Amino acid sequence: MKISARNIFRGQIESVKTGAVNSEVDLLLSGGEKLVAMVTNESVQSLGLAAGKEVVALVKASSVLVMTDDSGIRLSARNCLAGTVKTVTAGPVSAEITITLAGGAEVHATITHNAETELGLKEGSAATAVFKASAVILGVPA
């Protein structure tokens, strides 16, 4: 498969939970993350998605937000993954940022320059990626 998506993680879904619409899925990577999809019931239903099937999640860099200071302030995105800032690729108007899990795997977020700026981002800094479960997409094998 060759895709844009510059985050592709693959991991087993942990649970399954339907509403009358859309259903949300917890994923386990393999580095140990905990990752929340939010996809209709008919893509449950079309992709078999169940406990224990492995899966590749995809989220668009554009998707992805950094934080570096959560100031006590609680989210409504369900993805917040902590980790240390390995590359920093600035330009003109934009950024790409790209921070290493504890468990090893790499997201990647396009971000403005003004905010790579204004959050301090260097190699080794600490930094969290944040994506709403709706910019989460499931693939299965064919």
Contents of the next structure:
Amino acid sequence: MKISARNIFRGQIESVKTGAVNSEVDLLLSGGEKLVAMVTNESVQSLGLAAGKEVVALVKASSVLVMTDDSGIRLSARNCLAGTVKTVTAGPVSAEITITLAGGAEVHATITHNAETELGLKEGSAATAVFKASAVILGVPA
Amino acid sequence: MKISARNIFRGQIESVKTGAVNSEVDLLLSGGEKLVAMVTNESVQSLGLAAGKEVVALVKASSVLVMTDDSGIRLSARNCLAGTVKTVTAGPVSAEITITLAGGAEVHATITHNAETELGLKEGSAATAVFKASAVILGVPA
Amino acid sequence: MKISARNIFRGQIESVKTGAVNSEVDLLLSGGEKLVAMVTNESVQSLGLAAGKEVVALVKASSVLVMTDDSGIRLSARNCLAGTVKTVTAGPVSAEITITLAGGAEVHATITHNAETELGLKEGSAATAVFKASAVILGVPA
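Following the display of the form predicted on its own, present the structure of the form predicted in complex with a further copy of the same chain.
Complete assembly follows, chain above in first position.
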């Protein structure tokens, strides 16, 4: 699959909670992390999403926030993946941050250059990648 | 209307599926493409969204992914618009891609420069613009 | 809290409308503006979100659109905050815009450089920051 999403995780569906128009899909990634996705019921049906199914989870780098200190604040964002900064690529306005998770997977985030400077992100910094369930796209073999 | 959204499509509502707090709105664009939007019920009521109504659909370029090969993977993203790359503008971190659809409309996506390089995007490349229903904002005349 | 989100607003929950899997949370910000967030029911429960509770609302700059003229169009986006452009930082592809609201709070948006040029954004321009309820992350003290 060739797609611009910087984050492509492999995993298995643990459960699907279906609402009136949207469904919450809980995943277990191959690296051991848990992920939550919010997709439409139509997608659940057309893709046959159900517990046990192998899927890929795609997350655009621009949907990912980088947190270095939660200061005791808990967030509504369902996906918070802790790791270590591997690389920082900074431009005049944007910066791309790559975080390596404990399980070995990498998460890419694009944030503003200002945010990157304020957080003092550099190789080896502890950092958590944060994104909402609604930012996740799921894919299954046709 | 003067707004920073790079993607402004004109279309007509085909159907509205209302849930407990969110509604799915299916559109037929003037170029013949179909589009799906997820908005709150409050917006459906306050904007009077209903089948037959003319609307504009706004999508921020940063919400759009670019796919050049699906490798037999089907995605939960409800909006997949196939076309041809018209222009690529690359910066040190980001790149803006313009895709011309069969119906003549253009879709703009901002992706990372790294993704643009890996996909080998250039003028004339076949490419599909992918975005979630939740990325779409609808507008109606006041 | 150290996080890359450029927009961190303090406010109080006015009401929570719970659906099957998602909930709409209405906030009153300390500057007097209203904000709407869409989060999962799971987050409402785990964070104890309820009317009267003090929260922070986080919005990534890339989720924010900038509008300078609505031309009589009403949008489904639930958050439209009017103010004045304070700064414009432009790169080759992206631009970061800071808007000061009437109540004194600042909103940051990253848009394309092309959009910034077309809108003619500069210090002192009237501008409205627009973002969907689904773009908002809520946080509470642990």
